[in-house]
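Listed next as structure tokens is one chain, alone, in the form predicted alone.
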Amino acid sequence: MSVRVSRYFPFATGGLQSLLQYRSMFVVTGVTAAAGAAVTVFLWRAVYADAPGGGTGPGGFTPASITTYLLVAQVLQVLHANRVDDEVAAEVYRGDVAVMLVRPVSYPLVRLFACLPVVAANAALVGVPALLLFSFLVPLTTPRPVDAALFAVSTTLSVLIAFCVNLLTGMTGFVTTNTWGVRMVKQSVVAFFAGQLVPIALMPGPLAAVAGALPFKGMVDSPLTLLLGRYDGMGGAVAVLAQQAGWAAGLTVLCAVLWRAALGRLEVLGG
């Protein structure tokens, strides 16, 4: 098993080396993320400004907890931007995926290992600085150690769910020559139903039920539910993690099945 896994390490290190060649990209991503977070955070802080005595407002959030929710949601969105959908679609379009198929490796696993440095770099170079910057500007909720640990586990599962969603999006390149529209629709649907733009706790009942039945909830709302301690005892926390793990496993199986089916449609032109 270790020998098989070691086959994919060069793809991870190669991805990191390629990433570090474009360090200015992190500056642009950081500025964009900070600007988006500032608009969202200060807009919602205005909504909760009239909460009596700084107490709980709509959805059971306090001004500090809604700020923490929205800010960390923006950071999670940065972690989920692993470029897998874009790169898979481009390789299918160019026919480069044919070269990968002759190698003794699994292409989906290659993509997984290649995206890990992207996630780690975005966390270290964009997510942490953004949190530190806003911690000086607005009051944030300090999580309990157990909630922080649960959040770390949940975030790992959310990254895996995001990878599967992006891989499935990129695989649409097998049936269409341009995935730009598909990726735009995916980003909008995920941002809304994951609870990134509006916390699911603030959605109307039927809409919240739809969001709760989709896997996107596990990308943003579930980690933040654990971070803010908005769960019913340890049983509630386990239920949140179990739902995330179930979606991660289900999407992994779906990716494997659709990948095998997609290979039957692959057409590579040129010489």
Given for the second form:
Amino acid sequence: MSVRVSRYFPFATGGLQSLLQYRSMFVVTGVTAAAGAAVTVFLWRAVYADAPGGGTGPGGFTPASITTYLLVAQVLQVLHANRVDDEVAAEVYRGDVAVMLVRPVSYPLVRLFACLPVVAANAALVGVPALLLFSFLVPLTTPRPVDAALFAVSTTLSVLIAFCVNLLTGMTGFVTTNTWGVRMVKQSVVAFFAGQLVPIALMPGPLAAVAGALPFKGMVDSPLTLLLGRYDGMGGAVAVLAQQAGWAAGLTVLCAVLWRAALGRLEVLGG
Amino acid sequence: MTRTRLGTALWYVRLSWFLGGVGLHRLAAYRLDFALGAGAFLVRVGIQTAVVGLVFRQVPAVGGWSYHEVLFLLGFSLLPRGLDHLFTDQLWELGRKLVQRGEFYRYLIRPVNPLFSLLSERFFHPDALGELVVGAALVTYAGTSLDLDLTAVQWALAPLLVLCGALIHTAVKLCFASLSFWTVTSLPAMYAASQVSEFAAYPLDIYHASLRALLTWVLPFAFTSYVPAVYLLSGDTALLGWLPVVTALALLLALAVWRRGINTYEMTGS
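Show the same protein again, this time as the form predicted in complex with the partner chain rather than the form predicted alone.
Next comes the full complex, this chain leading.
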């Protein structure tokens, strides 16, 4: 099957247009992201304020680097919130997905292209302002240029992993109608095991092992490991990226296989 | 048809009882949905508890609060939130789409109070049972671990504190949902307000002074958990006296906004 990319551009511009109709959404995303960041930042800063000694605290973080970690983690979470999960779920159980199937395009790819402008707009309109706001309020660490470059590559992979996770969550609409509950569970579990609320370095051994074996680590912990330079030489950085790429590839295949299987047993009401 | 005031009140009680029963029937009809909804809260709160546990692996106290004290606060914050969730979550529908789709008129033509009519459409949200059960379990566990010995006055006040907290949650939700009468949909605003309420699950002492002021006097979520928890844990009544005042003011404000909103809606005549 040859994929003609140009077929999918209209979906990308369409996604952008529908996004711009709800400009107030950016304000809300910003407020909620800032609120979420503030809760975790204040909680962990209180820990590092009470930590004995000063300088480097638990997990090898300094007060500035743990703040940077939690803030950037929140920004990454905004990039990952692409609404693919609820849109796919809604289209599946309303049966709207049938309309898509008669078009000569792949539905998962349509979704990918439609969500890319959302990711870019969220990065520019929510992520950057949130970082600027907090940089005035709390001390942050400035990354080395090479770490920033590695972070950019890693973030791209993390967006792909997040897309696959959200698509798989949306596909539960084939099985249950309460996708609200499923999405809420997904959100909590992913946030936790991605290292968004607690850096994996601060988790006890068994929990860290579980987090290390799951793909969600590639969404937050891996990009931040690179950004903060918490890796072991260039070999270590490549290993982090390779693991992410492996998960991205694996999840893409899983999505494709499950999507085929789900369509095989899809029944849409009405005639 | 005229009724005495008492007769009307009794009639509303009977109606609520009946409609609550209708809500319970959903529980049996959509068992998987209920399990998923209540289970989702279980997972969410479980993870919140795990985060608190991981924080206290590093240090014995945060902002002057011990591990079990923070757990007590976290658990207590779920009780008013759950109680409010159990009965008034139909307000999300108002903010989301009822005005936008022009469906709101149907609450105005029924022979009951429009607010009651709206809420009674789904009087019982069983998902909230997950929150209430976990909240009660956390409070009991943390209270036992702290050897908390409540006085008779504290025992008597505790349910009232939960009730006031629930009413504050309802007031904030009603206020933001009513904005939809002017803005067509107010879901974004409601979502932002509910996100801010998450701050109340942790000790106010760790936050920046401006955030503390916001949570105490603007969006008064501090009165739903922090103020009652401080009172129950230490007997400190510094802010407790404000609780009924804040609850009453929040409710009055929300009802005023709601009433003005209904009038606006009638005038557009859609």
